[in-house]
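This document starts with one chain, in the form predicted alone, laid out as structure tokens.
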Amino acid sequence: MLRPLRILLSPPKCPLTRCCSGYVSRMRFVNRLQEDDDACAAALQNGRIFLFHSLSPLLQRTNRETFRTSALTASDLQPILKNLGSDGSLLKESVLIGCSEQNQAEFCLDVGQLDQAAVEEQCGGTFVDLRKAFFLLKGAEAPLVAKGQALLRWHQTNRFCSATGQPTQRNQAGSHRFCSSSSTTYYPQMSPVVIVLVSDGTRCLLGRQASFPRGLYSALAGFCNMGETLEEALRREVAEEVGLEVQNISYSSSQHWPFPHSSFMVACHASVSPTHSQVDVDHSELEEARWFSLDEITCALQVKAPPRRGDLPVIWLPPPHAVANRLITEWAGLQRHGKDGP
């Protein structure tokens, strides 16, 4: 059975009532912007806007040769859009993604109809594919742009009502779309996915798809089928992909993942008996799957960026922002402390 959800955040450094007060006020502020078009339009004029071009976020290189997200205000962006031949209506296509700790509303906007090089020159940044951006960004920036891309993609692919075929209209915040013909309201959705790190007590099992970059391995994952529980989906996926029957399932954490099209990842640990650990890979699902020792995982965790073309082959893992990395790091830590699992 899945363990009860654990509190995963670090203990607050300030009194709990004060932290909750700030958090509650921000969440209620965001909720009001989602329900009040006029309030959202006003917040947009003073908010932070993160640009995307064909769903790739705009990043800026820092003095330390790292990258960070680049946010503009409406007053910054309006003359840029005008210089590039766009009228002011494009700004209204911004989608609300949250609120900063400084109580400033945050939005995302895709300017894919404008010339990419011209926007980059005007804004002093570079549009980077999101998969690559996940290795370049630190802290909370990667989840922020992931959420922005997911919402922008959803709006681009849900412009018409599935019942009537008529165009749907969005609210100002972009939190839903509405079909006046069928009176149907559509909300952004995520597809549930289970991701599991399987252990035989001293080793963990990782796999790779043929589409993965060379040397990249990750935990096993798959979409939940209609009517399945998470436990059932997890057991089925492991059985299908590697021919193993797992036991002792325990919950780790969850994460929104923007690939392939906005997934909700539920991460778990599971074990198999060392005497029943022979892997039988379904090559229609995976290119390869194999057991890794603690020493091998420790070396792979030290690879901080994907190897460049021409480098010697090396095993590497998903970026620190990915829940797969968290599972692997948790397992390695438990192994070092002499424990078999969470």
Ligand SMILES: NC(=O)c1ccc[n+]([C@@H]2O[C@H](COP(=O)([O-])OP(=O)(O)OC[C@H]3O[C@@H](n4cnc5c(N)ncnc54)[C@H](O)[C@@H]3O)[C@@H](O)[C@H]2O)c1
The other form holds:
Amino acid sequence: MLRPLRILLSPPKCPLTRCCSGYVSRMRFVNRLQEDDDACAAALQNGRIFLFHSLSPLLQRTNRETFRTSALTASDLQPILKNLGSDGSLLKESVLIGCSEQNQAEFCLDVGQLDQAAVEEQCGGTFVDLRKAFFLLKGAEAPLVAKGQALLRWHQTNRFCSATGQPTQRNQAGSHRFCSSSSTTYYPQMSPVVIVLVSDGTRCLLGRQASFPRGLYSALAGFCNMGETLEEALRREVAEEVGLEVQNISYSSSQHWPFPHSSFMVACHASVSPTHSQVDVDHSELEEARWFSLDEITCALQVKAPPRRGDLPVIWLPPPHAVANRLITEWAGLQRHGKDGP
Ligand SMILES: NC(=O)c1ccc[n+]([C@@H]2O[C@H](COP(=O)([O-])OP(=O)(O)OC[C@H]3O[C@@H](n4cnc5c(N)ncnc54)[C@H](O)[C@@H]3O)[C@@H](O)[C@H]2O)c1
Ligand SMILES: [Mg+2]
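Form predicted together with this ligand, following the form predicted alone:
The complete assembly is shown below, putting the previous chain first.
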């Protein structure tokens, strides 16, 4: 028997408007699209598609210094793909990212098999490396492209079942892949990472890896080991990297972080006593770690873009989208308002 085709282009209006906010209906809409391939294919025809080329997002320059993301509709994109010699199947490789506040389903698509310059010319934008894009984009745009890139990367690296070696098939939304030989469903994965800003009451502790660009310092971070709680991972990482024992751990916030793969960053504050604040850096992990005063942090927070080659050396911090920046900003705010650390 033929299944009835349910065309679902945007979140349905809830008959009980008082009980169901726009947010709730959008979340339910996305959830439906993840479960219903026909509804997702229909929403794709009416959705916004963010293009990537070899995992670099397409951005549009708004003036000399500022960029924004650039999304196309399926009807705009189809003739462009056709012009560039691609058959209609490429569009179906789009992966669902979410739903905009204007109730449009949002997708990402990697067109890495097409000529980059030709796509840029036809779409009127530039494919920018994600690390650079993070400094160029404002507000919610950076996490949006980070999510898109992470999902596209996951699909590119999970084409085969790790148990049978057979190809895996994705659902239309791209929210999972399935191996029919082993009946295994694979879901996109993130690695839990703890990140901590340690304070001794008047100073905060930042470190840098040898691979960081010159002058960049960040909060201490590390991957959680199997079986650890967050607090155990945090204590271990600080002990390993700088030889200190922390106390008073408090949660701040969390974020998805796309580099180098997908991490789930959990950000915390913690403290050490000023009498036990001598750092002993493990140089196999960090090039340097040291205490920073509020004045030094205030100066570093004012550096809004990575210094260019030839500029004077300057201390700078991760961009505002990075949860490390949030931890440092929170700490500086607490110090300025006379509180003794977190
Ligand atoms: N968003 C932010 O504000 C922010 C700030 C700092 C660091 N980070 C991220 O935190 C992550 C972890 O920080 P780190 O590099 O200091 O970690 P780390 O101190 O645990 O050292 C990294 C090493 O851990 C090992 N490792 C263990 N489990 C791993 C896993 N699941 N994936 C990869 N490597 C694993 C590897 O040997 C790797 O070289 C980095 O990916 C970095 O990009 C994000
Ligand atoms: Mg580390």
